[in-house]
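For reference, the chain that follows is the form predicted alone, supplied as structure tokens.
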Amino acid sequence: MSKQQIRQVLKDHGKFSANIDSLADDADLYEAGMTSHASVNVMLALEDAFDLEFPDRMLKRSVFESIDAIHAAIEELTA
């Protein structure tokens, strides 16, 4: 699982305006546009490129505002 990947995922489901390739992996992910809607569309990727799933106690807006806290996620996850 790498960090490449996650970016993929979110290029493929964030609808972001931006480069999602110009952000750092500390980036704000809804500063850069992605919305709430984009951010379960992007859970729902992420669970499928993955082959996990996300527990409710994950389900929060703080898991998925950047590249780096999804990684600690699936990290967390598939530990």
The other form holds:
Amino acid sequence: MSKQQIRQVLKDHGKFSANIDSLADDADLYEAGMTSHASVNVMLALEDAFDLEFPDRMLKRSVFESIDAIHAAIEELTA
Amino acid sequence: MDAMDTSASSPMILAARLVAKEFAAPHANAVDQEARFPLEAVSALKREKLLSAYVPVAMGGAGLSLTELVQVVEILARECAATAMIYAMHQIQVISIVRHAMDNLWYQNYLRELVAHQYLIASVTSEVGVGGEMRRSSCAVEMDGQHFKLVKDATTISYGAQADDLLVTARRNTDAANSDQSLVLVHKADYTLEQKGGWDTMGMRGTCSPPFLMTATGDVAQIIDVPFGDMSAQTVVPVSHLLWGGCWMGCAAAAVNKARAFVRGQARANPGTVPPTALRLAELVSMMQSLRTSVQACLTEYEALSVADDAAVGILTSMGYSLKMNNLKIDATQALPQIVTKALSICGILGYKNDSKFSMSRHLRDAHSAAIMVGNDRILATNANLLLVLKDD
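Alt. form predicted together with its partner chain, vs. the form predicted alone above:
Everything in the complex follows now, all chains and molecules, and the chain you saw is the first one.
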């Protein structure tokens, strides 16, 4: 599991106007234009790409606010 | 039937009852017929310092809780739903400032001024091209040194013409994404509103909510630091549904109480028998209790969650909580027209007549605003999206 894979999911499903490649790992994805609606598609795509399920307790703003935060959540689930 | 009024009434609650009876009720029909602002009631709310009721005591306010504010809204809605809705919308703005802008000196001063002058704040979230979708903006704060300019083409601003100040959503700056919003307060002296249409609706006519083109300027200190997205999940959305819940309860209670009086009248006319309408009334009061229970349960939960240490990152920001508050809105606003319609059927022709003391016309027309003015289909669509990932695990 790499941050590059997360970036690819964001690129495919996050509906960003900005270029994802130029975004720092700790940049705020909501500030970069990710809507609540798009974030659901990102979650679904992450679940599919990494073959996991996010429990409801993780389905909140802060868990998906940056590439680093998403990475930490996936690490926790696959540890 | 003040089911939420279990303790001794505070001075603010007594003041709300006075305003409702003496200043809202006598003009409610004229406000409705003429689609005019309820000036008498709002002026009385200002005199009684009810517009700053939520401002902390340390800053000169009454320090009421959200639960007490919901009670005030219900008291007003029993007499005039438009007055109650205006009061509720104003309080959503005040609560947003108190909860998210208190570390900003400019806003500390503003709250003291609000206490002194009882400013009425209107909300400017809707926008041409974005519609009622609160979490997206097309307009942007245009910075110029210490000053900003902001132009917003709003599809509706409730009591826009009568407000003293506006709280406006906009993109943080001209480069920001649509969802990267700030909340900005602008003063009446610093904005102009060009009315772009009328407000001739079925109900909630006194809220006076036409479209306006707003042009405003201000100091950068007026831009709240906390992103609007964070405020929205933690405060704006849940507080709106709860305060509106007070409005729906009051509107429903007004209709139910007319039906109760009607059935009592029938019973007195024919002592010793239970009139057939009493059975319908028993069903109606049960529906009313369900509405009250669902608002109260969400209110109690929110009061606890919003003071928790992890309020900013905890349950309030979860998708599961969004789903729950959205369900409250949908359930309450579906129940309200059903309750009023049932009350109408109990009162029969006397409920149908406009010049009868049992008239349901205004209550029914106001009740239909609940599911439409913030569209239930939009909220259901949001929930449908959330349910693609929520698991109830």
